[in-house]
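As structure tokens, one chain now follows by itself in the form predicted alone.
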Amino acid sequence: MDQELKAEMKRLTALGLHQRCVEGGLEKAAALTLEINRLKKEKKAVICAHVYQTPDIILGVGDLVGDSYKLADDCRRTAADVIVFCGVHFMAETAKILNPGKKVLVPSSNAGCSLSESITGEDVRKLKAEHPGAPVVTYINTSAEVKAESDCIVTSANAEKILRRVYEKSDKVIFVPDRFMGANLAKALGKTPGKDIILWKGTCIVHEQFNPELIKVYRKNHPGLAVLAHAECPSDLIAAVDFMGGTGDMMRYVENTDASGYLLVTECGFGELAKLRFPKKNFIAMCRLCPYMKSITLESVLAALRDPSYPEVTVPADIAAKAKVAIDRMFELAA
């Protein structure tokens, strides 16, 4: 074994990661994020990494980390000549209108979303028809189509704050596609769903199967656990916790709070990486894996990395244009 892969070994050992959660094992693990962290160099690139994903993504060769929120506001600051998107598709669609004149790959043609593929353009257009005058506020889970026909974008973490500022000017909200996240949020703000806020029916495949009697169970074995719960979860779920929110929210709420133990009921790779940072709390498992957010490797990576002719993220002009508009709107209200 060279030197320098020994040494690339022991910065991954330092930052957390070990031969269990690497899959192939350590050795293999470094091998590739040498050669992808050469590449980025050599292209002038950066690789965005959505806390879904694996560790040795997130730690290995990650630059920008974060939720959808984060990695959205750092994209727009970037000098990068090129964005590889660690995340799923719509999240790779936000960097290329923010940055049109970067190239941007996603490097897995699976990297989709459930919950974007739910609504279409046109499905907001009919929804608008319906209740006429009434904003669409879209949650940033969706194509860029869909940001298109839309007047503000949030996200987990900001929605309820950008939505009490948008029900300032206006009684009928349209919000899409959560219908979960949607009902929870109505709650939040004392609004009725079919009256005053007007939801679709898409659902996110990883939130929408966690159970809620579970959780009894869980704090009955373990007494003092904090229950922590992403906002897309169903609401009987999102009654039996003590935090809801998003993927940040999350992860400041376990930095500030000494509880017992902590159930994070979400993607699984976030617990993954929770657990890193905060080596010496005690996590409990409960979650679910996001097959589109795994489908991508540090293969996967390396692969985009080289491949001068692989596919590009692209947006038509008009949409990305329209959809900038939306997306702008929620960095100004969000501020």
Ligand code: 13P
The other form holds:
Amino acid sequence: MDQELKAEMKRLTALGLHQRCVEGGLEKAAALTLEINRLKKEKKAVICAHVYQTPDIILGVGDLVGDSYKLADDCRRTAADVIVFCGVHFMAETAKILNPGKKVLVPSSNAGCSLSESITGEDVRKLKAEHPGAPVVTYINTSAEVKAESDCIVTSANAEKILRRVYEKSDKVIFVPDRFMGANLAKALGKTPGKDIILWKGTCIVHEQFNPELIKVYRKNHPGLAVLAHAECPSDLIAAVDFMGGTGDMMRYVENTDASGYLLVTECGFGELAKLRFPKKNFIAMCRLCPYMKSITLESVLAALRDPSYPEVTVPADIAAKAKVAIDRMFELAA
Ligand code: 13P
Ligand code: SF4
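Now the other one: the form predicted in complex with this ligand, given that the block above is the form predicted alone.
Following is the full complex, with the preceding chain placed first.
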């Protein structure tokens, strides 16, 4: 076997990427990561990887890794010419809005998001007409067109903090598009949906499906279990957990606590990464796959990097300019 390939297999093994978690085996993954990392240098590209991506992408080729907020924030500072976004399309659009001069690629044509697809710019304009004067606070899981109609963007990492600031000046807020996250935030802030927080009907197809009854079973079988859930889960499930937050908050909770076990109610990639980051901790599975996130593979990353005519992420200049104002407001209020 080629020495370079052997060394790459050793590197991936040291990262914990043994056969079990790499589809097609370590040798195949190593050949792909070698070539991707070589092309990255040649093209001055950076790879952003959301924590729901597979560990071979995150650890093997990822440069900027994290939740939606961290990736957007990191993208503002990159010196790369090309951003390859291993995440979903709205995240790459945000990267493009923040870096209009850079080439942004998403290595899949199926990396949508059910939340992002639940609402259009026209829907937001109607809501504004129905609730004149109410500021629009929009979850980052939306298209650029929807962001352009918004006053401020939030992610799961800062939604509560930013909403508190917005409520200092307004009695009523329009929060779109996640109705579950909106209801969870309303509860945390003591607001009434339909009265002082106007919600949309969007849901995440991954998080809406978790069953709160199962948490009781896991708790019975695993005394001392810490149950963590993403803020996109329905409120009856959130009522049964120990901690609600975004993926960044959930990772920090695991890092800073010492529970006998962790039940991570979110997308499966998060648990895979947590196991690799904290090999001594005990993780109990309760996860679901996001088909959009999982449409990206090492093969598709390589194909996007190799092809000079691979379609770029584009955002019309007028929409990008308006969306950027709402995104910058998030950075200002989250700081
Ligand atoms: P985070 O920003 O918490 O990583 O969430 C992104 C997402 O799409 C959750 O489903
Ligand atoms: Fe969208 Fe849900 Fe997938 Fe996150 S997990 S990208 S919210 S569909």
